[in-house]
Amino acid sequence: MNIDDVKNICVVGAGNMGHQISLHCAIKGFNTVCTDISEDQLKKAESFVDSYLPGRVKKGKMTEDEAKAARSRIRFTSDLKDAAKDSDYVIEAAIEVLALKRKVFADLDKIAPPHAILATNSSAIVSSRIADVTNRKDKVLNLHFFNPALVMKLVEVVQGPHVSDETTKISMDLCRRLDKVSVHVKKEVKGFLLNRILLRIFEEAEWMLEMDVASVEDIDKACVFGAGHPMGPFTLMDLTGLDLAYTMGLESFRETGDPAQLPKPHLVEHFVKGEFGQKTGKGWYDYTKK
């Protein structure tokens, strides 16, 4: 198998990265269906396309034909079966929760034609502790994109010590195919590349506001202005969603045991207020006064 082989491409969840990957897939050129147990997400989801293509033929980013055929190429359904049946490579973007990206890809195993390659989008579980309820160990494999995922160039291939060259090579160049920059990351570790470097940076950023150092402004402020970053941390969790930020925290104190692990206070706050940053209007910041 090589990249040519891969036409229809299957994303599973259709939350904030799964809808976001399932359009850029389509819009590159790959049949697409996207996929959820939630009929709620779905129509978001296909609303959000809906609006999306019309706006960037607006804007002059594509021609109205362009913007048709992607759209012809993407379809939304929350039949898990009728999604992945004739797949050639199926991203996962689920929760976090390794518990329910087992029994994902548990069913992926028997749905998906032997050929397809099944790949989470998980940041923090590695898809070494996933591919063993499959039997296909050597297709499975972590293939991170970055949020949001229609602008974010980066893509991450990470190559556990189960993953064949095969595979490696096939997912580094589909993310060629659609025009993203991918890394190969050799080995399994604790978030990756890019993230276990940005990890230290939350974990100083949130001991400095617990312990009352400087305020969510200033510590921002302070990497923007100072280090050059394009957004402080505070800002960046808010992007991706502190609801992320929460469960991650709570998957590696179940991994590690170790409390320093739990998510900090301030984060527990927002969360249980449901304020999990820009998708709910509040976070660490408060976006419903723009």
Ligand SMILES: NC(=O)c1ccc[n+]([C@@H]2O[C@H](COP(=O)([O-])OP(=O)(O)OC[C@H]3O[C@@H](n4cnc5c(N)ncnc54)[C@H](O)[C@@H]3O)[C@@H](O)[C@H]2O)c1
Contents of the next structure:
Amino acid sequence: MNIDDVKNICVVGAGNMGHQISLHCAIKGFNTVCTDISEDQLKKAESFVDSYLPGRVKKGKMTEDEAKAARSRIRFTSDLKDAAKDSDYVIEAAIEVLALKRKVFADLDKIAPPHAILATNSSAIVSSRIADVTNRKDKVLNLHFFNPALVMKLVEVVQGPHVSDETTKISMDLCRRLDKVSVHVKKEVKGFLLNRILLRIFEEAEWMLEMDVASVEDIDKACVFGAGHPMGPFTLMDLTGLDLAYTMGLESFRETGDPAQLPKPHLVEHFVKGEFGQKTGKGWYDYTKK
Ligand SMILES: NC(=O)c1ccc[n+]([C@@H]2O[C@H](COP(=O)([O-])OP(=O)(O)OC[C@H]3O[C@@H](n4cnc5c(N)ncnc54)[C@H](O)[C@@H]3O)[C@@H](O)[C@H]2O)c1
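Show the form predicted in complex with the named molecule, please, because up to now only the form predicted alone has appeared in this conversation.
In what comes next, the whole complex appears, and the chain from above leads the way.
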């Protein structure tokens, strides 16, 4: 198999990441099916597509014909079987829970054609913790997009010990066709490449808040105006989701047994109140006032 054999992409999960990954695939010429267990999320994803594409035309970023063609290449369904049965490449972007991902991959292994590559967009769960539920371990890998997936260029292609060179090559080629910049992560290390660096920053920012060294606003300002980051760590967490940061902290604790990995008190406070960041209107910042 090579990249020319990849025509149909299935994206599992229509949330923060999944709806944008699937739309991006459709814009770049792939027949794309986006699936989710939540009809509500699918509706939201579809209405995003229906407002995004005309918006791009209005801004002169896309012709009307290009927008129409992209729209015709994407569809939404809550039926996993229907979504994955003809896929050449699957990108799973469901919630960050290991047991759930293992179940999804076991199902996908039965549904998707034998040649299909099954990738997970997980931020922290390495594919070797999932691949053993399939009969195609060599075709199961991490393909890690960044948020917002329509905008961010970087994609990490993580080659665990079970992943074949062919799967890695096709995945890197797919990124090129998606007009992304891919990096080959040669080992399954925690946090992969960029998040490993960013997590150190998040962690230090949260400790400084816990110790009352500075406010959320001032920690963000320091990173933006002193280090030249496009946004501070708290603003970035609001964008990526505090629920994700919380879950990642818990998963990390379960993996290492290190209490320092547990979500910090301020993060827990926001989490229990359902303040997950931009998607709920409130997180470290209050977006309902803007
Ligand atoms: N949010 C980010 O910034 C970011 C960045 C890179 C990678 N990721 C990873 O992408 C994945 C998705 O994250 P997100 O932020 O989009 O989460 P999200 O909570 O916004 O969306 C997850 C979606 O998965 C759906 N879902 C739950 N169970 C499902 C199932 N069995 N089958 C199909 N869909 C199911 C939910 O209904 C929801 O719509 C996670 O693994 C996360 O680690 C997230």
